[in-house]
Amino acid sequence: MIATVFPLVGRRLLSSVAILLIVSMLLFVVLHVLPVDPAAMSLPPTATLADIEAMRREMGLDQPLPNQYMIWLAKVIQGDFGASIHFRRGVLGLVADTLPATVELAVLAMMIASALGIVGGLVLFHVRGSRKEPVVDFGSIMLLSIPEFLWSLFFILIFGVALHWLPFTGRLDPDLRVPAGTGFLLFDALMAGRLDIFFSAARHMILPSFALGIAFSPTIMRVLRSSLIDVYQEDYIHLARLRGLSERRILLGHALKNAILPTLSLMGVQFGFLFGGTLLVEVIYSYPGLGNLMVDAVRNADLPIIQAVGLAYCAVVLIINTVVDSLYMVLNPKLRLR
């Protein structure tokens, strides 16, 4: 099973490579051509003709497009992203500060999303045929059709404001302070010993992570729901009603392990989408993620950092990929013996 999972996460390497250069080739033409000089920025206001030309020397931005980005590459490489225009810090600190905290948002809303998601097409399956399915399926397309920026607004208004159970602002109470380790707050809490920066932190990512989750999950409940019935048109399924095995150990025990597969490969490219999609839901929150941080770049016009989160987005994106894809071969023998 090994020997067969690693060429494919092999081919998924380079295949990430390739594709990180085509999306930092990308990054760097379109941001470039804009009306916008980093060398200027960079620089005080008081700052004269003389010292931009230099500034712009000293950052290779005299030279043609193609040999500029093969600096910027080297120096990408080497593990140097660069300096902030704004913040005036090395952007790869930067980075490094606020990508935790958007992927433990993210895996949490995944999470979620997926039990939502599977219980909630199980429920779909289960009311097919009946006078219920309608009404049932006519509320998975209703939350389907709701954004996750709606669902914030909604929850932000509800439990915030109007009933003020949950905090909607930041990532952690104020007068508590984020312990040193890895970035991922709740990990961090938990080695720590400090149960109320735990709870604090699970308290702020409640309303951001099920306004995410909740958002993404009506597909995977309707895409497991197809996927059981295509599976019940199977022999196997009539042969084990044909041994007396009740229907709950038919859909527990045989038919939902092969509908939980191609629902599995979504699930990749749902956790894709809602990475993304922490953006908007950061910005809401005021949560101190990798979204919030491209806003601010945006606004001001941060080069070095608009590049950095694009790529940090996409080889996040392509990880998760690579590694549904391998679990996805673990788990369906058939393609194991291709």
Partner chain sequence: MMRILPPWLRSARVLGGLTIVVIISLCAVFAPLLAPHDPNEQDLIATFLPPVWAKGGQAAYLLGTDSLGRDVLSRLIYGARVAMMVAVLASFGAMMIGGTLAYIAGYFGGRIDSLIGRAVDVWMSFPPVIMSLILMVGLGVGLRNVILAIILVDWTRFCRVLRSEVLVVARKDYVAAARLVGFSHWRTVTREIVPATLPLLITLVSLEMGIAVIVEAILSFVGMSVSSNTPAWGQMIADARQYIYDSPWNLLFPILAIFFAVFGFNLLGDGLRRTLDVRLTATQRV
The other form holds:
Amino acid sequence: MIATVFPLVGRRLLSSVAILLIVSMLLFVVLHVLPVDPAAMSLPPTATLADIEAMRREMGLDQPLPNQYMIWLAKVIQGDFGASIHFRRGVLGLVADTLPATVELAVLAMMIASALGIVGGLVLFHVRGSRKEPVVDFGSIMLLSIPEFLWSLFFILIFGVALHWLPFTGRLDPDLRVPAGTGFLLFDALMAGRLDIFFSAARHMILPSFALGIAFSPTIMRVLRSSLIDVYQEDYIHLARLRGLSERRILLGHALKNAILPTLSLMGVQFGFLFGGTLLVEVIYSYPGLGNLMVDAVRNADLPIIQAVGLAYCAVVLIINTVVDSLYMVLNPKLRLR
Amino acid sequence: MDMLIAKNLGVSAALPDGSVPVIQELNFSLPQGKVLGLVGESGAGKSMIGRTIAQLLPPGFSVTAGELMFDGQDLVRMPAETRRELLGREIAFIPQEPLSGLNPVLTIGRQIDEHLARLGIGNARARRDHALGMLNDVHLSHGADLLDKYPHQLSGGMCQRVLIAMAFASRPKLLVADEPTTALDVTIQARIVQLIAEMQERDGTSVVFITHDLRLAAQVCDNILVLYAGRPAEYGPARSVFAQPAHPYTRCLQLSNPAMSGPRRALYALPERMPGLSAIKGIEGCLFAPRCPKVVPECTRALPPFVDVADGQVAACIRPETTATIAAPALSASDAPQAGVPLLEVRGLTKTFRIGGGLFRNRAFTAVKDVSFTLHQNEFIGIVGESGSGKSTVARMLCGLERPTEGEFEIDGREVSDGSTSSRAHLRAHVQMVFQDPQSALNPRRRIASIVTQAMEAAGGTSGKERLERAEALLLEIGLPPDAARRFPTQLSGGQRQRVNIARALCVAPNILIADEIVSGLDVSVQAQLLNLLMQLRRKRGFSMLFISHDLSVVRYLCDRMLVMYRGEVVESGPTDRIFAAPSHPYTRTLLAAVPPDDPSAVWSPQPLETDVVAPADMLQEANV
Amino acid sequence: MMRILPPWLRSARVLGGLTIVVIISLCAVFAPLLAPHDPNEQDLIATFLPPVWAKGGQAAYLLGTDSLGRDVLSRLIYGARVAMMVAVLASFGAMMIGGTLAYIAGYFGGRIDSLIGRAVDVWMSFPPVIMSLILMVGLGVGLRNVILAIILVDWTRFCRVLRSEVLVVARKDYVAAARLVGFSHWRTVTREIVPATLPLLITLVSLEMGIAVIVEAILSFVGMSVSSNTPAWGQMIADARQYIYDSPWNLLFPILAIFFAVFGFNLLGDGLRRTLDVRLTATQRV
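Now that we've seen the form predicted alone, could you pull up the form predicted in complex with its partner chain?
Expanding to the full complex; the earlier chain stays at the top.
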């Protein structure tokens, strides 16, 4: 069974690489119609016109756009994403420092979104046709209307400012130092045996990850509910009843296994959006991840960072999609065996 | 001992304007080991009886009168938990759609295993052995491989065998088979019916066999209950109900079914259709009276009582003696116009589809292989075959919806298979298609007038008024009231929609009509109306037709010549009468033998198809396509 | 009275959503008449006033004032202008591009379909927030570019959902029948396929309007949208966040305004979907 999934996943990965290449091209084009001159920006204000011209030549900016792209791509393949104009540091290092924080936040949020979504979907399905349905359904539309950045601000107001329950800036209490390691703080703290750091980091992650998770759960709820309703129209559910199976067994053994498929394919898309949603949440919670790096870069028109961070976002989304698709193939025999 | 007894059973549905009877005054008794046939057209309430047995009625439906005794216990009044214990153990069901009756994401093995575990076989090893034995009993070879397969990898017939195996796993006392063969091809239908009979005999099971096919019921059942609008019309031993129907409805059903043997006779077409739930309340007296050819004023006074007409045979009719005098109109000699000059000439038509279509796998599947024939003016040719035989692909190629891979065809002496604009225009002027499913073929957002005159709209240059006039004329011709022009398709019944479908094709007055399974989803009485309409139009307009159908009796009734297709190839062709009298190809013989005979006392001996023994790999491929 | 109304106007959801949308539209259109103050008028001796019902509130400033002593209510009302303008123009633009491509892809199928499908794949690999941010870098700040960015990002939402619906409709026999009686491709699409998918399109536009409001707020929040003297909800949030301890109210009101607007569009969209009987597959039905 697993063996039959491999070629499909391989194909998926191959197309992901192709997509990444196209994305990099689009990014390059979009960012190079900019009115600002990166060469002038990367030099001190005292530089002469001749200096700028020399810099332009050195950066390859005098060449036609396709050539510039090829030069850039050749460097990227060797792992050279250029240097930040603003931070005066290698871009790759900056991204590598911040990416784990964002991924950690996103993974936690995805777990929360899935848990809330599946439980909520079952609740929505359970109340169907009853008098509670309009109320619950109304509530789910309300939830659907609150994006992650409103949740973030709302949580700060309630749990941070009003109740003082939880911290809402940064990743750690100011007196603690980030332990060296993978960059995944929860993991590193455990490896270093520093429970104080672990709990501090966990407390800092509660609000941002819940803000993200809650924002993306109503979509999952509603899809799970609709697909369950669809599945319950199917003959095999009726026939399972005629075979005398209990309702519980029908839901868990038959209906959920089918209804999870459309839910899963939607989750792939949603988790891509969720990963982008980290940007705002990070900015609001001053969480040192890719999002803050990106916003800083945008404010400073720091092209090498924008390019690299954009690609990083894209790569993670493609990885998420590949993982979800592979899971889908494992769960759906129709795709697996053809 | 009687296994299932219905005593004055009544089921009602709560509609917005009050409660309506869905089933009324249902009485029958089913002895152990016997088969009871529930026969009627759609809407007669026969499937509702199946659901009443399981007490899984749709929301708003409830049993309002009488009792339903299974093995001495009242199914209606017993606690739900007790009833659930009976389901799947003592009472088993076989569904209409075998493919959708199995969970698509679980293997066959898992589903059988789950059922056996519920039946109390504790040990996984024992369950597997038991499952293999069950599959063997329903004549599925390679059982061990099958257990690891998913439903979509199996053909419909194989799925039905699996479901039959599961149904008989507990050696149930009662089996409810709801149209178990309707979704299957005719040769497979015969084998499934034989299989059910075999299993039933083995376990001494009593069977409730729900079907719309009177001929099949006569062969399979011991007793028959004919239902009309939820009320029994006639009940009695199968042979005698069939040989001497006492209720006019039974007789009319029989006469509206085209015969498989003997001289061709005209079909008796009942007017209108069975009243729906909302219409039942408005009928005074006998529910069948509005359509009955022998109706007298007394019929509309009260619901007719059940009258004993013969030994064990009861009919709900006050004048059962007049039933025998109902006869179909005679076929006039002019019904078969002489064929004229060749109109359509098809040479070596072949269609190959590429499936998979990926980088790695690419398989070609030949749907139609080297088909040649000539259609003459005024000639009706029937193309007969089972699903996957390529008959619909032939139709789609001939009207330009699909480009042939090889071969060509000419219409009225002009080669038209090249797909050029002028060819298409030529094709359009001469050939029109009537689609199978009126639901899909009529745009629900257009009014009928706009649908039937679409061709005029396409050509342009006509006013709305002209089109409306033309639409009304066309509707009159196909037997719909002119005011239907202003309605939407959803406001019409299935049969009426199919008439609209025909009217649209006739709008350009084509020489050739291609009809793809146009009566397949319809009830026999509506089918008879449509077939008579086609005969009438043929007399009046004089066109040629390519009539594609899986139903041999319909083709026999309508067509002068026929082609038998099997796996993309024409295996036999010739005059219809000749093929029915003396089929030469073994496949044609199997096909003909698979249809239950007209005469219920004749022995129905469907022969196993010689190519029955297909390797599973081959079968899987078929199922995948 | 209820009898003459079309069914879609009888649904509580549609009516509720429509009411909210109309209220916000009225605010946007008649902002100068409705707003008690000039939204940019500063009252530096009355900064951080709480709303009138809280302790220290003043009747002149119903919802209080911000860090520069500007009237929050007036700024909210004027903020509706930016929100509605973006909602209408961006969703319409995204519908035009996404819809057209969806009809082309779904109807013709084959190579053109897979090409458009690839383009959607590329777009979908980019989180919308990130993509609009990058587009804003390329296009430059300003409301016009915000609208353009939303269109360029969100056409895929229309294209993805509509394409699969068009695919279903295009397989119907009545489409084949229309071709057989001689309808041109153009006429087949406009007369047979577009009417069948119109309810879906309307529903999607309603939902997209809510999304556009959110994206605009996000972009004004990071300072990429309107200039600082045009009041916008996202900008108000960004301002208030810096003074979160001084006046939490300032943060709460624009949050509620955005929620109210998005809720209105979502409610309307959901109601339309139900009453116009848009049969979506489970995944599209969100």
